[in-house]
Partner chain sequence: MSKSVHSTILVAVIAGSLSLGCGEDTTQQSTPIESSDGLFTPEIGTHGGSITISESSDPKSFNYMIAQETSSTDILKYSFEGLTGTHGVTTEVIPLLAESWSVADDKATWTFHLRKNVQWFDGMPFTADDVDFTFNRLVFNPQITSSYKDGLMIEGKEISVEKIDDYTVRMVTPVPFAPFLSQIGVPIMPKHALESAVESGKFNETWGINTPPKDILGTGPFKITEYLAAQKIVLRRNEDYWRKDASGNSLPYLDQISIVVVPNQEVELLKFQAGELDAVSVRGQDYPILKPKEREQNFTVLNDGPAFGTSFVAFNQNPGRNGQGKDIVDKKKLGWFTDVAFRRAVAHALDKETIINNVMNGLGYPQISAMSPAAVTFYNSDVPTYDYDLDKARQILADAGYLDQDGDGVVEDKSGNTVEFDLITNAGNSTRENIGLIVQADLKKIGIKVNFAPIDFNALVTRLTKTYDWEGLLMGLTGGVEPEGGRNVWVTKGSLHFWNPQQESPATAWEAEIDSLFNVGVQELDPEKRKLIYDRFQHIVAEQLPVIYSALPAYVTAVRNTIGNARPTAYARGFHDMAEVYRKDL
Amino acid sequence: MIPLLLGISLISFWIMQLAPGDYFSTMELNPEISRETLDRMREEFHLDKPAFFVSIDTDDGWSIGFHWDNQYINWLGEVIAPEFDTLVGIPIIRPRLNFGYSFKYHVPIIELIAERLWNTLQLSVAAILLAWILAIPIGIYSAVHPYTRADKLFSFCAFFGMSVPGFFLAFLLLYVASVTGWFPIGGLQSINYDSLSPLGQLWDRLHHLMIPTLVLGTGSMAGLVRLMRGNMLETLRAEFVTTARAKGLAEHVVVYKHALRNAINPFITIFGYQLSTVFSGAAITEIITAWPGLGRLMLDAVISQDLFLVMGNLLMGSVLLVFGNLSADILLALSDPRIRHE
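Going by the form predicted alone, give the structure for the sequence I pasted, one chain, nothing else.
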């Protein structure tokens, strides 16, 4: 996992360098800020140094320079530098996790990410729960009752959900909410949130969460329904299911104890990707629905070329992807004894 995260950070840092200039380039147009001040700020954040180990100069012909003191190494050093701490009275060494300082918001990156991460996790977890709680029962029902009217209706809804772009569905639901007044049209909470009771505050947060959750959960649920139906249909035709029925087992035991356990294995693998996929897909939904999460923060950071804030967001998504895959592998091994013995 460590080489993978290093590779992701290196490529992300390189992509950010493709944009001309930096955050301080826009400040050069302000006559109140002197050139010396901008140079001093660039030096403070190591932006006066080359971006990577190697630089190619074509002004005076082709020349290649090697630089160990560069922007990427300075940033990475602050993130992974060892720091001594104590855990339950036991001294430990942990990475510093200093992602740098935001040029635009003038606060440490870790504080910005921690502030917005909880909102994005709420949205992502709610979308995953909605998708899985509805997709698995619908997929099982469609497989047990194939080619019925209900199965055809569910299949049509699944294809519709996979076909409709998330941003279009978000605009459509916001339009419906503005016309009917059933849901808030954006934001995290109402204006009178502080004056509500604890139960009223909980309902207000859930009420604002409904539209972005429906947008994110619909696309995931549609694909999961089709996959669950296909896996269950294939499993129900397997020989061990026929044997279980021949032994006289009840149909619900055959379906939910024998067939479902074998059909759900691919879903455990998908779960590892689901969190990171929903996490990244939440960005557009957050922007459209004005949900104050990491997606809106990332957009502002890219537009303003807030380099360290972009890198912190990208690294956070990468960590979720890597640990999501790790958790999927562990859950799959716990679910399937054949994997544990390989």
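Numbering follows the first chain given and starts at 1. Since we're looking at a predicted model, the values are computed, not measured. Basically, rigid core = biggest C-alpha set you can superpose within 1.5 Å across the two forms. Compared with the form predicted together with the partner chain:
Remark: with the core as the superposition reference, the CA shift of residue 288 between the two forms stays below 2 Å.
So that was the form predicted alone. Now I'd like the form predicted together with the partner chain, please.
All you get below is the one chain by itself.
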């Protein structure tokens, strides 16, 4: 796992360097900021050092330089440097985990991520819940009653949900909200949030959560419905289902105990994968609905080349992806005895 994360960090650092210029390039066209000031700003974040191990200089012919004292090593050093600490009174050595400062905010990366983490979590959990709670029953219903009117209606809705781009749906819902006044237009809470009663505050938050949840949930729900229906249809045609029916088992036992447990496997893998997206946020939906989440922060960071912020965010996403896959494997083993026995 550690080599995997190292590899990810190395490659993403390299890719970030491929873009021309750096965070401070934008300021070079400001007539009121001098070169000297820019150089000092770059120095403050070690950007005056070579970016990577190898540099190719084409100014006068071709020359290749090797650098040990580079930006990547400086950054990595601060992350993995050993630090003495105590854990419940026992002295331990842990990595320093200093992800550096954001160029733009002059604030530690960890703090920037932390203050948006909870908002992103709320939105993605709500969207995942909405998607899964609706998608699985609808998928099962469609598979058990294939080619009925209800199935066709659900299929139509699912294809519609898959085809409508999220940003378009978001604008559409916000437009409806502004015309009808049923929903607040973007944001996490109202301006007068602090003067509301606790119950009012809860309602205010839920009210603001509705549009972004619907936008995010619709896309993944549509895909899940189709997948559930397909898997379930296939399993219901399998021979062991026929056997179960032939044994005279009740239809709901056949469907829910035998067929469903076999059809659900791919979903556990998908679930593990979705765990990693819980914290990555949905930049476009967050921007349109003014939701203060991580996706927006990350997109801005990438566009403005706020290097360490991007790296911190990527690394966190990678850790979650690795853990998500691990937990999916464990869940899969729990649900499917065949995998356990291997």
